[in-house]
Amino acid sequence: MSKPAHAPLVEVRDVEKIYPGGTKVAAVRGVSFSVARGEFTALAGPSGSGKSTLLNVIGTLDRPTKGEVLFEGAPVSRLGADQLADFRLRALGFVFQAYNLVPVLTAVENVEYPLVLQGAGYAERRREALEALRRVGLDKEADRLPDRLSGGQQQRVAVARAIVHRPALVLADEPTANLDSKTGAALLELMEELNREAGVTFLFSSHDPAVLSRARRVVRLADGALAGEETRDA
């Protein structure tokens, strides 16, 4: 499928997500916006505003009830399950507030896991995983299991895992929610550095003003709908 020149990295077109049940809940209502390559953008809003649902739809972890998500001009939200899995593995990185590390794997084994799924050989994936850990300042903790790491260190391992396969976009859902303010600020500084120096595109969600102050663009949601946005100088 051909891609239009200079297409946004991600484009959300009139996306709606309704959860069925006795009372249908519209978690996202008619949202449209785009993210360019290289952005450091936050989705903002109180709990229940639709931030996490929208991130899941953009990350193809959930399908929209209505509307479309395009990646580099190509529609992705209606792909088949195998195609979606391949797309996520190739193009996306994920950072979750609960870290989601595999407890029986060491830090370096957790980081290299996306490369295992891609079929990379041992030497290549170990080299890339150690380099990703070095980027987040944890190469000396490579052989530690997650329960031997602090919460901030575990989240840094999660960031390393999200970037090891050089995805076009990293989606981070409330990445500092389980961290104290100092550790959370250090994590955001790390993400900013990866954005500036390695060109990693970040789209993250938060309701914390201290976190949002670091975003160069903030897209605000309220009751599942777009409520405005603001852009700051880099």
Given for the second form:
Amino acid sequence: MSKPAHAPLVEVRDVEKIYPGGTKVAAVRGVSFSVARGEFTALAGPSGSGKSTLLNVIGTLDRPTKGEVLFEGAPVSRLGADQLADFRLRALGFVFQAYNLVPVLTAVENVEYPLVLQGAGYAERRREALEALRRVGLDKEADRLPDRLSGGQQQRVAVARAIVHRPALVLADEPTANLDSKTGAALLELMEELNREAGVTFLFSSHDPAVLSRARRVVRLADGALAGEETRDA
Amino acid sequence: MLRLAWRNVWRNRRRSLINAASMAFGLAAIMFGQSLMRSLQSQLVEKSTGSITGQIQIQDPRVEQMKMPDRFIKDPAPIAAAVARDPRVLAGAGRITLTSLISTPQTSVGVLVVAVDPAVQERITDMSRYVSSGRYLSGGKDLYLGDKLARRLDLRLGEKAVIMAQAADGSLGADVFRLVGTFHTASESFDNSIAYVPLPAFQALLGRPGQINNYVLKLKDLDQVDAVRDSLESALKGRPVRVLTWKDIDHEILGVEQFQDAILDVVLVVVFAIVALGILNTQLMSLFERVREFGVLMSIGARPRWILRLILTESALLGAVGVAAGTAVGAALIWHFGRAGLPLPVGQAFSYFLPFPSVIYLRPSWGAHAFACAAVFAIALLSALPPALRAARLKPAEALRHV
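Okay, that one was the form predicted alone. Can I see the form predicted in complex with its partner chain too?
Every chain and every other molecule in the complex is listed next, the one we just looked at coming first.
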């Protein structure tokens, strides 16, 4: 994939996603917007507005029925399964609402997994994973299994896993939805800090006004379509 | 991947233990069955060859009934020389086996006379071990009979009987032999119809001094029969003899072996099917439980092939545990019953035809066991393939939505 000069990090072009079935439902309808490198952007909208579907399409976890997603100017939506996996491994990090850590791996082993898939040696990946855990304040819990961590700690581990391989973009689907307000706020602070200090680009979804208030840019969805956009000063 | 696979195997400890145990007991049962059949067959062959057939026989090529050679070898010296040169041979001797008539003042009975060199024959067959009264042959005109035959003839130790057989010139040869001992093998046909006499006396009776009708060998290793047969055939090339192994002569035992092998094969297929279904079930349950997790792994960059390899590796590890445990249990069973013996009523089933004990001493059959281990391991892998392929074909977004 060649990189056109000054291309946005992500460009969503007229994306539509229709789920097949008896009654075809258009989860996303003709959405276009872009995300520049270094942004801290939220996808806002009520439940069922298409936020998760759009994040899945941007994250190449799902293919758009129509339209295209470009990453650094290159189309990625139609790549083959292996190419998509390689692309996600290289360029993306994911944080899920339900943490989704591998339950049989310790915190540090979960964090180093993207590096395992990249083929990094043990010493290198362990060093990088511990550094990522230190960044999220959990280096002391490195050897704990997920079920020995609180929800907030598990989500921090998930954030560490999402950034350990230094991806260009971290996609977070309702990252604070399963956390209490205090823990959720702490997680958002952490994400902001990573964005500000390490330059990690975040695109996250939420319907919580408190969470959305932390985003510097909010892209609003309603019934699968773009419903507006707000930008705040940093 | 190995670490993740290993921990995945044990994440549902009880299920994996049950699965590994079913593989282990399946394999142990297979090994036990293989060993039992092979041991039974080996004992059968050893008893048959050790009682009368011998492991290799050299006969005139025109003999029609290999068990009752009706043609004589006039000069066995070249055979003896060729046999003596082969270091794989434990012992070899010429003998005559011939249907004859044995008479006492009370009655006459048709018997199979086996005329042997008593000293050498002891190393080839086991008949000297079955003495039930008196002693084994030593020479002269000794007569050694089955105890039932002695009773039929109403013949007691020290008493005389006349053996009659067709001599070389067509006349009826006859001579008097003295009963020096009786044997009891528990085999109806042996104890009731076989008479042992020293070879020189019987050769004289037949008017065939120095002649034999079969030359019998015992080898140091029974598995060498085919190789020794080939060597002797080439050493005796051009001479009017043929070399036969017990397999050529004892068709019945070969038939029994083939029948047992066929039964064992059916049992193996059933056990393999049970093992395969167990693993398939485990892997499918594990797959359904972990669909979301596969979605996570795919989202962080795992290729479909990687997911496939992960599941196959888990199965391989579970298979290795099952095979290791099964090998240990199977080997322990074989070792135990190899020492203590396994009492089975098979002796009665075979004893009409030949002496056979009712205790089977198990011995390992490593080639067959290795095949069973490899087959169980391969089945563990193959039965994981359908769920592994299914997992590899999951779409990440759908997998992540899976509850």
